[in-house]
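One chain comes next, on its own, written out as structure tokens in the form predicted alone.
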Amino acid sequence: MSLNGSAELVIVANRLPVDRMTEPSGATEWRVSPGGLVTALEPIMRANEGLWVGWPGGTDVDLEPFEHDGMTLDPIALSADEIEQFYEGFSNGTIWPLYHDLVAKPEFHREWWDSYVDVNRRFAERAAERAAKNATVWVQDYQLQLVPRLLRELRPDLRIGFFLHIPFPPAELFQQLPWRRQILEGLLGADLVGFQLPGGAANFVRLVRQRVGHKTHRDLVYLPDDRTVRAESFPISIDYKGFEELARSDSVQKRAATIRKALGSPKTLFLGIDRLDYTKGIYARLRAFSELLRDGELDVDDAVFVQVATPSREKVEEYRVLRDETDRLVGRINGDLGRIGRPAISYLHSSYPREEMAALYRAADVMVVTPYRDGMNLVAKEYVACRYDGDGALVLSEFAGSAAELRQAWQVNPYDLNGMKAALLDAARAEPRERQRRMRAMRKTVEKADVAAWATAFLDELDEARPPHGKKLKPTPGS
């Protein structure tokens, strides 16, 4: 596809795929951004010609369209006060923590809103212009959800899906939200709308039998002019194949042993990797780690956690009080119960490479991943994906969405400390036998169900929400 030409295949999401780096000499350059989604869509992108529309980051930069490492980009520029009230606002101060079970107070703000319907807008003008006739339209995630009804009006010949990856709440938290039916107006603009379970599927259709009035059957929902909406579950993954080759990789197994070393060698390593976020149940998870030492169940000779929380949203309050907060508790339990030497907690308040990462998963005996409330979390299929001698515990909490389908992982509720202790003992002690039962299961289903067959079952499953009336997309190359 030329930069200017119409795409078979558009990809709406809030973020371009690539990061903006600047080098010591002052010269930017682009990168791909780690992660499942860029490394799911990139190859159906390749074949189909696909185009990418998203933000690049940073304020008021109008770019053109670009092409890059075989992806066609279209960026669009926000301003300072978009990224305040769209961004940081509205999409991470209203929406983030309703959708989470109110982890935190959701704040709600006309002018938050909307800055959101604007830029949601404009994103659906952007994708509206550069969408071929009759083409794919895939909108991705919370920050877009008026994005479908906004191209539909400009667009009705569009194939239109959209996936949220975050969890949907049920009712009773929804109908908090002032813009509660436009949001789901806006979401009904797609022919399928995609959820991680199946119970956000279901809380969907309820919400808009309930406060738009549509008819609905299962998880169809039947509009006025005859379009049918199709609400279903599909649980996104990680390229599996991938995290496995890095981790057999002679680089990242000596990493490995650098780190155990660097830490003492000690008999049990503890690892946590998360966003520095208050929905990931970083500072319970601590607690309970120390209050192990604290009772003698665990020693600080013995046993170490390390605790890698990427820094996020660092110009919202809630967050910086997340980190100030976190500091303390660990400088408290270092404090208490360390040792010259030997610190109780490894604290990394940074973001690190794949290969780092894949270091880390090598290294640890016990992955630990308690968030309150998860769309899905793939650092959990990520530590599978790495385990390739089928060793390692995954201690994972029940209300990520993961759970469902790593069901032999010690699984918690991450607001009950004692259920949560006794679970970080459980692996820690477990047989071989039993952590290799345990961890040969869960490798076999992130296996088969890897990041490609999640897009190809989305895109397949919008093909049959509305058959091809133009032309149909090219499978991914191999599959």
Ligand code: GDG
Second form
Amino acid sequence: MSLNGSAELVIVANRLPVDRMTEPSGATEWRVSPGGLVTALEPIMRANEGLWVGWPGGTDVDLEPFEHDGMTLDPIALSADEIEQFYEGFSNGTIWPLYHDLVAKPEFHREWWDSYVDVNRRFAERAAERAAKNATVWVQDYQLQLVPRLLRELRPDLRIGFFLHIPFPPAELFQQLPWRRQILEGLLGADLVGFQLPGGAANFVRLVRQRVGHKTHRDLVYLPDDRTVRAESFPISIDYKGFEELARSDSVQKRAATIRKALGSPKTLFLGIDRLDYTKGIYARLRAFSELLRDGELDVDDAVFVQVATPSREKVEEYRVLRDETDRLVGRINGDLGRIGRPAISYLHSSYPREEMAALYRAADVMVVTPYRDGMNLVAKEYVACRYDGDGALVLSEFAGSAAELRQAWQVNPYDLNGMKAALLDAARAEPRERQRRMRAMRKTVEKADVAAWATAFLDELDEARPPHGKKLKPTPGS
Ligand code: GDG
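Follow the form predicted alone with the form predicted together with the named molecule, if you could.
Shown next: the complete complex, the earlier chain at its head.
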């Protein structure tokens, strides 16, 4: 077991990659939570006796490190206050809206900030205890932006990487943050700071130059202590092969057929799958669809919109309001436009197993992904991976990170309702040859740049960024 300062690779993320499930008998067990990050990191974690530090969920769950599925997991407990102030507060009430173009108004509270500092310190201390000499530590996402610096103070020998899964905003927005300098300095503790898009990296470097006053050149920051920090983009991706295999399985194909039948075998099935989040543009897309029904461009007898909205951050006020608004809109649209046995929108506020997601992707003629702002958006890439027949149309917001790669999607501005209506219709009415041409090109792109390629690119660059320590990670077997 790789404990007590012997881990060559440490992943530090807000959440552990497992969920605690309670059986009907009352017994509890851990189940790997579905997610690209675990899939990407599992092989390299195994090859390097890696350790994952993170919150197991729940309040005050104080647990010893444990092995799960060949990974060593090291839980960090959060108190009820910390969940409220660090997690729901500063992470999801301040940083999340600020980094997503102020789609909602960020709140700035000093107690939230204090809690963010405390929790970040605890994560850094734990990583410092567990990492072997000259080890590699990879810190994930917006909840832990202070960890790189705190960790470097404790362990200057480490090679430290940071990856931000959400957008990094332009200076004009970022500078609202009362603690802007501390966040920038926190990130500068890393040797390599990774972003989804080149624009995020450029925003960061510009802010460091303007606000912290360090010299920069292209993607490099020169610190006074002779250290350099590289800021670069690494667009995250999915387990392409895994999704395609799942989509090809008999059970998923059967399930896809059952879903279409249950919906009355519509000519066009539109699909949205998102966490119920105000950044995802669910409300606007449902309105666009309902106007097409109202205008007579579509008919409930042969078109239906399935919207899966996975419950998310339900204790945060903004998310409660969003849920009520969405419920009301769906009720009104179905009340006005549905017929007996033919609702216009089939709305599911629930989360589903991966198999069901794949069956939905298989069943959908038009996948609708219309965030106002999104770091990447994996749903768009998962849909593409599941369309092994080359059919299916993707309507994609210009403001999703994935729009940079998925050029052949029907791209839309989610603030432009008429534009969105036109794109939904074009996608639904496109000739099969046109759909195939676009889908084939997108499939090639995602197949080449899968999540394993993402993790390898980041870790290789981190090795390059900090060569004096000599010790490289062991490559994944077979790569
Ligand atoms: C953040 C960034 C960036 C959703 N519902 C269910 C379910 N999901 C899975 C999807 C997909 C994932 O959750 C959602 O990923 P997204 O990328 O769409 O969005 P965020 O959750 O906002 O993720 C985002 C991402 O981090 C990675 O860097 O792309 O921009 O915001 O994989 O399939 N999975 C299952 N049941 C559900 O009900 N099994």
